[in-house]
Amino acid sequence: MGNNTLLERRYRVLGHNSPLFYDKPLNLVRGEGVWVYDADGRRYLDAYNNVPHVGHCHPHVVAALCRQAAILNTHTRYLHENVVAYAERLTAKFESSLAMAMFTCTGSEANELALRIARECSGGMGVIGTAHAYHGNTAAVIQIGSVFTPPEKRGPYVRTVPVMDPYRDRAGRSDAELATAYADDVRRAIDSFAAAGVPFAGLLFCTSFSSEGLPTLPAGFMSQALAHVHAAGGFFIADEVQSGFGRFGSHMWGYQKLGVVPDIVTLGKPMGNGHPLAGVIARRDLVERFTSGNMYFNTFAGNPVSAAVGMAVLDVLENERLLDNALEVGRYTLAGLTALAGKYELIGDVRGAGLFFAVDLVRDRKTKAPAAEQARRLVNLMRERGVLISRIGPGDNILKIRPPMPFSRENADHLVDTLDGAFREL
């Protein structure tokens, strides 16, 4: 059965507006490590997906899932060693203040639960995000996810701060001056709630600022911003769905790279390597205060099979030293991408850390005007050449490269060489 027939069937049952990657959609049927295969047997280097965090269909993770699924799967209203042991091992990866876990099935649910906790424990409703963020698709979370929600649909309990973009915002300012300017945006948003008579609940940021374009933030920004948040009685929710589990190599969690400790952390995509596992890690006092007046239960969240999968992912991260790999291969990849900027005027800026990269395409290096059409074309050229990447940013002009954690130097060479060829074809 051809892809066109499958596409038409999909349109009939999922609709024409259900999103698909690429001008010519891919029909993927198998994955292994950093590779995926289409229905015709063609192999593609996956340099985009962070869901298969330790590699597509990792045998240790698959075995853990199958083994537990063949024994028992139920929910957290029964005692089970897997669930408690996983929560213990996971919370041990955080600072001592972040001591309690609550499991969900998706990052959307995790951010929804985090918002409930922040609002209940602060007594406020107002939440701040950025002007180009995505945190999930529940009714409350989508209002803060400004990528897909225009201002008129965000309601009275949401404020956004401008996207931090040091590449374009510098204007002769030092890092210290930029840090203060960005923190002042947070302070003004808090003041806006006060002026409107809306009690403040907190700040929700993706700690990689991925949808915003993966900016390299000035040191001190987050600590200054959090000082404003805490002074106003709010909490910081760190969305680690894209940054977490060692993506940056140097740290297990993105907030650690920013030099702060949040009040609440949300986890998702990479947590289960494709299995629907997500969660909230928070201060003990917040969890106890919230659950004393709100019964939280989720039928499928944190079940014994999910816990076995989560434990297996942590095994692989540790046994295969994937954080070290992200750091070493990440530096190598970043050097290769930076070298391309010396060849092509279209590349205005290259940034990233660990195995997370952004290649900012511009029509003119002086004006730094976003080159959105060229980015769209490049993403599709890469797909045609057998490498999967995507694009992000308010101008839809930034190549987003975020491969699974076992990505190697050889994979990096393949990525950079293929991208070089795609640039030449533009």
Second form
Protein chains: 2
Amino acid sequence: MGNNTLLERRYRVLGHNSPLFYDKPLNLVRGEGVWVYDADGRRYLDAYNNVPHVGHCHPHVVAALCRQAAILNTHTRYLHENVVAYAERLTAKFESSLAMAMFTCTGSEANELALRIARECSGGMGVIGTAHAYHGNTAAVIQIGSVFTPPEKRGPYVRTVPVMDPYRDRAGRSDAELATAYADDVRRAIDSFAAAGVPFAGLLFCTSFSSEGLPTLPAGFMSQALAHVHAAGGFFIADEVQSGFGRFGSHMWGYQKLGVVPDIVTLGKPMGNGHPLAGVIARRDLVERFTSGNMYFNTFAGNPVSAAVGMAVLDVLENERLLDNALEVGRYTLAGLTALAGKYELIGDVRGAGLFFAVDLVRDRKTKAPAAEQARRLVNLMRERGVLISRIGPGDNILKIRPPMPFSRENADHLVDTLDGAFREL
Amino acid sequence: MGNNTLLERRYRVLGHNSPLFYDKPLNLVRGEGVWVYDADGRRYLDAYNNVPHVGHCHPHVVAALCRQAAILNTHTRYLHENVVAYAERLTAKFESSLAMAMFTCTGSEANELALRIARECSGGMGVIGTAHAYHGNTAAVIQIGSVFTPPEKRGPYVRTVPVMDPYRDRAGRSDAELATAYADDVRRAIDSFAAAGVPFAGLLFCTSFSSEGLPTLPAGFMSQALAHVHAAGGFFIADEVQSGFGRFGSHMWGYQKLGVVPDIVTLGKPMGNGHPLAGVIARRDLVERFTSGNMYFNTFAGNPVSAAVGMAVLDVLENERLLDNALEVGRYTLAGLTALAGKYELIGDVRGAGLFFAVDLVRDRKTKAPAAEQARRLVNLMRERGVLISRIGPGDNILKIRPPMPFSRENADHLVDTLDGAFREL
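Let's see the other form, the form predicted together with a further copy of the same chain, since the form predicted on its own is already up.
Below: every chain and molecule of the assembly, starting with the one above.
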């Protein structure tokens, strides 16, 4: 059955607005490692998805899923070794203050729960997000996710701070000055809540500022801002859905790269390699305080199958030394992408860390005006040439490259060569 | 490793308030059909869980899960046959007006999305729920879930109507009079929103009124109430998490037993037999209107693995004729439970349909005062005797019995005999 027919059937039952990638949508039928295959047997290099974090259909993860699914799948109102062992192993990967785990099924649920905890424990409702962020799809979370939420729909309890974009907005300032500017933005948002009589709850941000464009952030960038948050009685929620589980290679969690320790961490996409597994890791006092006054239960979350899958993902990360790989191949890939910038004026900036890259396209290297249309065409050209990437940023002009963690030097060459060809064709 | 040690480890990482069943929590290690086994090898008849809807670890469902997980697991921004075929097959089980599917991972997410749709499409915020209902764990949904949410935390956008309890509150009234009384409660709630200047969005209720105590409802019970809802511009959201997928045997969905057609239906627990799969089925115009103004995407929802699992659950329901079984064994079980009422004064009322039963315990058959402490002890006695049940109701006095769908006459005898013994021991 051809794409068009499948697409028409899909429109009929899922609607016309259910989002699809690419001008010509892809009908994928098989995945293996960093490769996916369409219905015509054509192979694509997956340089976009962080859900199949340790590789599509990793046999160790699939085996763990199948083994446990055949034995028992139930909920956490019974005791089970898996969920406890997984929570122990997972929390051990965080600073000692982040000692407790609460499981959910999606990153949206994790951010939703984090907001409930922060609001309940602070007694406030006011939450600060970043302009052009995305954190999920619930009513409370969507108010903070400014990408798809116009200001009039954000309600009285949300403030956004401007996107930090050192490539465009440095204006001769030092790293320390940039950090202070960001901290001042945060302080202004806190003051704005105070002026409106809205008690403050905290700050939520993606630790790679991914939707915002993956900016290269100065060392110590967040520390001052966080001091303001804590001084105002708020909590700091780190969204690790994009950067967690070693994406940057150098650290297990994105906030560690920023040199701060959050009060609450939210986990999602890469956690179960595609299985719906997500969660909140938080300070013991916050979890105990929140749950003593609020019954929280999530039927499917932390079930024995999900826990087995989460454990298997950690196994693979460790056994295949995928953080080291992300660091090593990441450096190599970044060098390859940077070399392209020497060939194409359209590339204003190349940045990233580990296996997460942004190629910032500009119509003019002086004005740095976003080249959105070229980005759109390039993403589609890459798809035609068999490599999957996407785009991000307030100007919709930044190529987003974020392959599964077993990405190799050979894959990097393939990516860079294909991108080179796409730029030439553009 | 003994229970105590596992329990202590669990307290350390999941906290002291993460809910557990029974005074002496169960450490389950294996499940098969209607049976689960603890770490000491002891067998328990599962007469509580509707998540393993077609039976714990059903081989056909496990096989579908494993087969697809080894081939491809990705998201709905690529085309895939599974999610389209599943949405087609699922929507075909609803009235023709309920033509569109939106997938989520949990019932909470489904109710959250349903509220977003109802509020967006009505332009109102006011939602009516039932006193002593539970619909999930997000901030918006918990406001309507009165079981765990005290009135002061429900906010300005929620009204509750009293629980309908014909066993206690009939007061000589006819079925038609009861239905009118309920409709009047709904109309009063609508009027209360109007008086407060809160535009109305709709009515959300569980179609078995499960947390409320599984009342036996008069025929045509909801029709008048719904007329009020629609006349006021609101939508009717049917929560099928407890009653859906044939629980009542006579119908696939609980609202069909009530003789009404909702605008939006939410699905959860039984849908994936334990796999995190849930969703919203709604009118085409509502889905298209909502999604045209609101980007909705859920990374894990409707993925090829979840869709394969959902399809396998439908296969088993059909191939094993589990609705017929629910009807037939349900009648047999209800007769057995009703016979117990002849032996024990403590049983005030036995009610239910299909494989969903309520045994309403009273301290006195005249006053019908709830016997909460006896219910608590009975649930724990049953666990000691190897049968898993729970309790519900505003008075916490109603035994909740809701086994997996392949429950047999032999299982029913085992349940009733064990309950008989537990009553004797009490």
